[in-house]
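Next up: just one chain, as structure tokens, the form predicted on its own.
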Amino acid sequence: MSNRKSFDAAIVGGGPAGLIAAILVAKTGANTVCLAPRPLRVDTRTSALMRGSLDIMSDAGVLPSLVEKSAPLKTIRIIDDSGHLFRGPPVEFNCSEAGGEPFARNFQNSDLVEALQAKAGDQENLTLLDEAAAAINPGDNVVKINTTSNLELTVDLVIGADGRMSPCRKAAGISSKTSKLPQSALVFNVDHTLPHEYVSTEFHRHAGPLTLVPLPGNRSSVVWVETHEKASDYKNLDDIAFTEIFGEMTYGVLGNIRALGPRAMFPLSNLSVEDAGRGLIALVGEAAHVVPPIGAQGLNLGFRDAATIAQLIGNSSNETNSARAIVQDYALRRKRDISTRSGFVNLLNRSLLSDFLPVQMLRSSGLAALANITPLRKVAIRAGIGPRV
């Protein structure tokens, strides 16, 4: 590559959600590129993608790889474990009330990322960059890229996919809001005796959800979410004191733990923007939006983000549709999928966190129609699945 490049699109970061936007955006045939550093260190976490992120992956042509790593989700159960007052009775939701697939699939973030790093180097429309943006212009009509390499790269449309911090949001001028919790999430994978039966469940305790999560073959990945002070302590215990723990929070549901994995510590935060493009700019995946990981809203609503803009580039043409014409659809296409599910996330948080009693009494109350209400149930099942974009 000469010093200077032009290109159609680009996209700025190399997480799930810029990868999968690069390849769904090259498959367009716009010429894009993918300024994608490969990562300092080996992501541990997973990813549960519910039904209609894999139908983008599987669009992307990345599944079939990925089908033997992942787990699928048959079962989701959620049980009321909040010491509160009110508690409301068990739920559990089967696929079979939704055709019979797996609701989810349960990925390892590195096999993930590996899978999509190959699929976007087979890509013919696509130049993958293993560095990241040192300065993002934009001006009129174009915006100019500088590489940490020295690269001057001139685009008709930029997507963002460079996380929370994002230079990119910021080089588009859109504000955002950021709000930190009280909590923090404690992350980790392990091997047990019993097996998970494809079944994920979510402990709704008062500090936060704890949720087990099926891995193939008799290991869950979780993520426990706590209070700051007791993920710390949790975290800094030896492997026999915390599996003990760990077994009395989980009342023993997947048996005795013969292996623990390395355990992480992320501080929880929200995220908002007032918009999630601006100008040549759009942003997907955490430059858009973090919510709390509960319910695995935040990577699905990202693989929808890279699906929308690649499918609005692709529908548009140079005579009818300009970049800018594009960004500004793809804002508002996105807004209310954002608002509703970060809105839902967050309620949902902030009702285990409460401790007034109407709000305890009206959780209880939802648990109970949940568990017993059929068309209640459908759309609860619907809405968790995700829609088709």
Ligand SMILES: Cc1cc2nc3c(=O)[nH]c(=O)nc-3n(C[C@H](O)[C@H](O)[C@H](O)COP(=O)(O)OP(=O)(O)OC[C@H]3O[C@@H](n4cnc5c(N)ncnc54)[C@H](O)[C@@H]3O)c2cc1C
The other form holds:
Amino acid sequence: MSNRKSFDAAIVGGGPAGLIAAILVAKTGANTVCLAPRPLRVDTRTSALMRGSLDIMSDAGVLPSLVEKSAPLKTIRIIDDSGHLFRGPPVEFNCSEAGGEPFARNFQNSDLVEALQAKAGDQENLTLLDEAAAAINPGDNVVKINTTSNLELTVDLVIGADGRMSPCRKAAGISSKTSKLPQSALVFNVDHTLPHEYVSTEFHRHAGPLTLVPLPGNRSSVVWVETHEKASDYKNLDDIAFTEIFGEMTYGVLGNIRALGPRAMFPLSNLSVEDAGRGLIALVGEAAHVVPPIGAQGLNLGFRDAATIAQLIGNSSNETNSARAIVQDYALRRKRDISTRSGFVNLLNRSLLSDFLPVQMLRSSGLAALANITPLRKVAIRAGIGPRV
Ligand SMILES: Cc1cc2nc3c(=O)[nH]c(=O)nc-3n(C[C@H](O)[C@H](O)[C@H](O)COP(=O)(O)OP(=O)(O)OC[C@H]3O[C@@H](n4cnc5c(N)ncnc54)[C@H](O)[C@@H]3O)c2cc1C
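Any chance you could show the form predicted together with this ligand after that form predicted on its own?
Then the entire complex follows, led off by the chain already shown.
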């Protein structure tokens, strides 16, 4: 490739949101480049991706290769283990109440990114570069991007999928608000003796939820939200002591732990943006929103961002919309979904952390209503699965 090149669209960032955006945008026929520096570390997390995200993965052509490596979530069980004075009853949702298809599938992030990289590498109209954007300069009609190997790219529209520190967000002049939460998530996988029966169990504890998510076989991934101090203490325990505490916290629902994967710790924060796009730059994934890992919303939102921008780019070829109009439309369309989901996740998190009795009462009566009132259960299921794009 010569040192200078023009593209219809550039995706900056090769995480899961960026790669799926790149594939979907290239499928519209747009001449696309994706700046996707290979990650330095393997992501040991998993992602539960809801039905809408599975449809998006299907459209991108990556679902078939991942089905065997993922596990379906057929039942979601919530157990109020908050220790509060007012506690709710256990609540269980089964996918038979919602048409029978699993609510979601749980993927190892490393498998997901590998499959997306492979698909992106084969995709027509898509140039995949293993390097970062060193400078992003928006002009009136095009954006100039200089890469770390000194390529000069001229593009009509940029999709910033460059994570929570997002250089694209900065280049677009979009301000963001970050708040650090008093919690960290301890993340690891376990092999266990009892079958999970494709049930995802959420223990709603005072410091945050402890969630068990099925993986293929007798394996589960765990997201355990705690105070920073406790998460750090637990991370540093030896395997035997840790396994014992984990068994107590989860009331032995998985039986004995046969093997324990490496433990990683993620300090939690929120990030919200003024707008999900401005000028010629649209933001997708964590460049546009960071939410704590409660109710598996983060990447599901990111996939809906990716599908929406691709859809608008696809439609624009018929309607000759300018890149500026596409970005404006995108920011408008994504506003509600992003703000409602982020608001809901934060409300749930705060209700667990709260020592204020009326809040505890509201939470427990909310759970009682969810356990017993059918129309409310239907609304909750629809909200949990998320909208389709
Ligand atoms: C413990 C935990 C559990 C979670 N579980 C779930 C779940 O079950 N379901 C769910 O939906 N979500 C979940 N999430 C959220 C999910 O992990 C994130 O939403 C997702 O990983 C974000 O992907 P992304 O592509 O937006 O960002 P990232 O994965 O951060 O990717 C950003 C990429 O941009 C690249 N980049 C940065 N700067 C540049 C540059 N200048 N040029 C080029 N590239 C650049 C980086 O190298 C990186 O590869 C969880 C989060 C946590 C913390």
